[in-house]
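Next up: just one chain, as structure tokens, the form predicted on its own.
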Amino acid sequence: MKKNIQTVFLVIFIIAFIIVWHFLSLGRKTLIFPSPYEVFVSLYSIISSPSFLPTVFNTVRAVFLSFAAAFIPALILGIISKLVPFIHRLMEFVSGFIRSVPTVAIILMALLLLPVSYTPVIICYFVVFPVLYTNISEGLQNVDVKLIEMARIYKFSNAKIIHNIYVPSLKTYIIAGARSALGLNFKVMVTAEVFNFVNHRTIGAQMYMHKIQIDLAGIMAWALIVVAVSIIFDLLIKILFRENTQND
């Protein structure tokens, strides 16, 4: 029931949204700023497009690239930093050092001293690896003492600790980790996509050839399918956790 009304609400939010802003382009003063008629338009002449699949397939497979860099080695490093406690007051600094960079500031520097075809992956490492190391970080730190205290005076095995009390603590902040991520990382990538002009099949290109011509339907439009994409993929993720988690 209380997901039907969130659902209705949804749709009753995106109905009122397109409204407005049909109303807000018929008083427009330019020929910039495009109708939603229009939007949608674009968006059917991007997606029947042959270039359409290639070019999301190679941004998604950027995305994914970057997101498995920066998830191993967060992972190593959360448990490395669980065992000895100089590591995590390190990585500690660390990561916040590097969420503080501004993202621009990573784009440029990247762009300026690394190989071209690889910054895009680059760039997403470095900003979604701290948003994934604090994740499983503070999984792993926050682990319930009273519980391990139990399971030793129990004389589990470590496996059956790690198994019964560390992963189900740290499976929690793995999904809010994953989930915060991947979206941050879908919005860097194609920022990283527009700066980085030389693969023109992908998301971040198409929009710049679009921004070249004027043209705010098609950079709209393509807005639109990165949040479809980073959506759908938000949805695999709490589905894919959520049977792991039935299936445990």
Given for the second form:
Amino acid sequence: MKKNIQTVFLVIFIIAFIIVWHFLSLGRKTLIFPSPYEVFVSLYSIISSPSFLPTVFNTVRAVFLSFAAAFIPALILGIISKLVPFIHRLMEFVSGFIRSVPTVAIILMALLLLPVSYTPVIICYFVVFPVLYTNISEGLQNVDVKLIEMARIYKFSNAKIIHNIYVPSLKTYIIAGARSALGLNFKVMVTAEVFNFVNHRTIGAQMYMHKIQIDLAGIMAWALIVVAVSIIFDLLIKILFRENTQND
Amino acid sequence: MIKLLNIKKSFNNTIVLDNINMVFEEESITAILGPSGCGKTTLLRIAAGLINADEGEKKGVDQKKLSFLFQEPRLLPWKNAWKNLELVLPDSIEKETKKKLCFEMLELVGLKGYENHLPSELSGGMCQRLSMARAFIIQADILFMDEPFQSLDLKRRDQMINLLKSLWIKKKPVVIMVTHDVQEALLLSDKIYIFSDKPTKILKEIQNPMPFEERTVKNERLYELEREIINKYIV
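Switch from the form predicted on its own to the form predicted in complex with the partner chain and give that structure.
Full assembly next; the chain just shown is listed first.
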């Protein structure tokens, strides 16, 4: 019942947003402020184009590649930092430092220093890694020591402790980290693709093309597509992990 | 028989336990009674091997099957009731046998029908009973108890004590319990060690004059003994 009311409010909010947007766009030129109708027409033309799916696929693939490339070292370093306090302190500094560096500085440095075709993936790696590392490390540091003590009394094997205590304790931190990292990854990936123009069939490159043509409706349509794709993957993570948790 | 010999323990240069010697006989329940913060939990943790003593020796604990009833239930929140029990059973037991043992134990502690409930779906008292079921299902040689009834009201505490006694009588493991409640010590234990405040020393070793079966809240002798201990050693 409560969920239904929330859905109704969300729908009302979206409709109100479109109405306000429509009225604000009245009397203005499309170039300056496109109306919702113009954006939806542009959206339809993008989605119905044969290059739409390969374009989205290329960006999504790069997002997942950088996510996977960041996740594995984040997990390994998270485990090492739990075991070695010095590594924990060092990584706190390193991840804090990377987090504080402006994304645009990372993008520009990567464009100047690295092979062009890999730059979006590498840029995203540096943005996503600290988020994943911090969550995994925090999850490991916050494992309930009382449960570990209980496991020691009942002589659990190390494998049993990892499987039954560490992994489930870490799960909520990994889900939260993965969700925020993936959302962030989509945003940064598209930005990096705008700067890096090697492959035309990426969302960022398409946005750049619309920018050259001063087609604001096209840019807004692609922005809506990025939001939709990001939400779909966020929901997939939620569903996947919720089902796994219920199976425990 | 379990022996703790010349146990010493300090934290940050403060002596907590000073030359403690204790003996715990087979098939007996021993209570360690003392004021809060006197170091009784530290001693229990040393005996159970969770921390090391600075000096001293313990005999008769190594290689024994241990179980522990903690102040809080310490259940895995992501495992349901029977799986929390199954976890402590040896891997050598077949899965079906494990399940049968768990279900039987849950019935014994009054949790029949709650086998598939997560700890978050059980009340505090039910979680404590589940924790007790876990402590007894492995048929341990030594059971350590660290004020496990502290958070329960009087009625529930009495129920838990009776349940513990009914489970204990089956295999009679050595029980070493820590409490600051004189009545609780008298209701359960055969022997009581009374601890002083820090640096902790043993003030007195008392044999409970009440036979096991007569240790109930309905027995007037319980209250006489309680008053006697409080007046002599606590107040």
